[in-house]
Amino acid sequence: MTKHRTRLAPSPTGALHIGNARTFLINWALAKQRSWDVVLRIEDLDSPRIKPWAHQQAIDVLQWLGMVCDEPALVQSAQPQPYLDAMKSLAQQGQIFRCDLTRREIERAAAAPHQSPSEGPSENRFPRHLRPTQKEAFLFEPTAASSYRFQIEDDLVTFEDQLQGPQAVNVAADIGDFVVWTQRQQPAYQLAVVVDDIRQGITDVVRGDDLLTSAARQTLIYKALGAAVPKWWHLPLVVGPDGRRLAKRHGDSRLITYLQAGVPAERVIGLIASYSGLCSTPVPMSLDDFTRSFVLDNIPRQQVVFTQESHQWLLADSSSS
């Protein structure tokens, strides 16, 4: 039988918050309960929102709550080359083409005539008949300043979501050719993700619902590739009081400003438990115990409101700390 695997793969694009920290110990129970390997990544491919601080911050913050993974960190950076041999056997497919088109005339192009753009599709749909019909635009060259993009069909992709069910995407209508290949000649995230989850041998991917229609795209790529696709877990995510995902605009809900603070780990836990079916209020609570007892079929089904008495009552102890 295939060893079941699954990852935490926090980028160092800033750092993370009640919400990374839900999802992750949501993760973690998972995979202690039915011995699954957890392991390590650092998504650091999106260059210009890279933060210096926060690679290593998140390593110290997830250890913090004791989650220490089974082997060391995959840093995407460090290693290029498998993003590289995918490109080429895409390419070899036919799979991609290179693509120079602004995001303003894509957006003109798949508006209705006589229709503005900004009433038309979203700026991010790229019609088919788009495609280049030069041969050497289905050649890769990876020093090119192109993006590239995945050619699909006009299909829907169907999948079972572990936690939000059955499944239906139509790419096409939806997103159209999308990138996969960027201009900074690194690999786009819907690739990038898909080859690390390859190498890594990941079965199980557990992460936000924000990402749920990302699942149709990687799904493309996973079986271009020749690769199995992974269960998909798809959680509900933690939101401020105006249903908007977790930002500033919230107030502070970094894990690191309670770690500095002296907040024990087992408060953040606790209201992390409340969060997830485990107790109706916040109790302080071990990564142990949480594991224990965790109840999958428990998890609300609905977005989770972190408020201003969250916040408070997670500082509530850091004075006996």
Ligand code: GLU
Given for the second form:
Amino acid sequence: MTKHRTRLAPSPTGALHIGNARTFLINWALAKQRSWDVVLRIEDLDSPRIKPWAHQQAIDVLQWLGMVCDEPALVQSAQPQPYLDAMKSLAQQGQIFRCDLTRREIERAAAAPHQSPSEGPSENRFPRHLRPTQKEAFLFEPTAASSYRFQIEDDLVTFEDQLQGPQAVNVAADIGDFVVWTQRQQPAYQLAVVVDDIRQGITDVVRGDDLLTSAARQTLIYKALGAAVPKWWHLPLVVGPDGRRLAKRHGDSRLITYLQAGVPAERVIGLIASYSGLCSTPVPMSLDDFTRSFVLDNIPRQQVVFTQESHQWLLADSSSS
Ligand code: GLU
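Same protein, the form predicted in complex with glutamic acid this time rather than the form predicted alone?
Let's see the whole complex now, leading with the same chain.
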């Protein structure tokens, strides 16, 4: 029987916050209760947004919370070859094509009058009529400063989410042919995450539900690469009081702030426990207790709101430690 494996996959584009902690802790508890391996991956390919300090900080914060993974971290930027191999394989199947159009050109074409009404304008969608017709566009040139797109069919992509049930995503209508390789000569997120999940042997992907529709695109890539599609577990996000995903505008919710203020990790874990259906109000809790008492069916199915009261509760006795 295959050993189940899951991963924590922070992007060092900024500091990890309470929302990241919640996803990671739920992932951790699920895995430990079911004897899955948990591995770490640093998703550092989004180069313009990468912050040099954020990689080590993510490791420090995870360690503070007690989440020490089973293997040394896979750092995406350290090994470009697997992404190149995947691109070669997709190119051999005629699955990807080179695209030098700017975002503006694509937007303009998507809104152009000759488009069929059923296609409906979408600023993010790549309209089918922009696909190249020349054969050379379907060859992969890793050194070209071009992006490459994955050519999709019109069919609905269906998959089962372990938390959100059956899904049917119309990738053609929503996104169209999507980018798998960027002009910076690097894999785009959609490709990198699939290649890495395959090479890390990931069987269960647990993450925020902002990536639910990405699972459809990733399913297409898995299939094109002939790999087994993992099980998906998409968790409702932690949001600010305005219902938008947690961000700077909601005040400080960075885990490093609490660590540096001397807040015990048990307080963060206790707050997350109250956000995960383990208790109705936060009480400090160890990682072991969180893991033991976690019940999948009790996770709230709607978004959780991080408030200033939560922030104050976390800081409440930090001066005493
Ligand atoms: N690195 C992504 C993030 O921090 C997660 C990607 C994934 O889990 O597929 O949001």
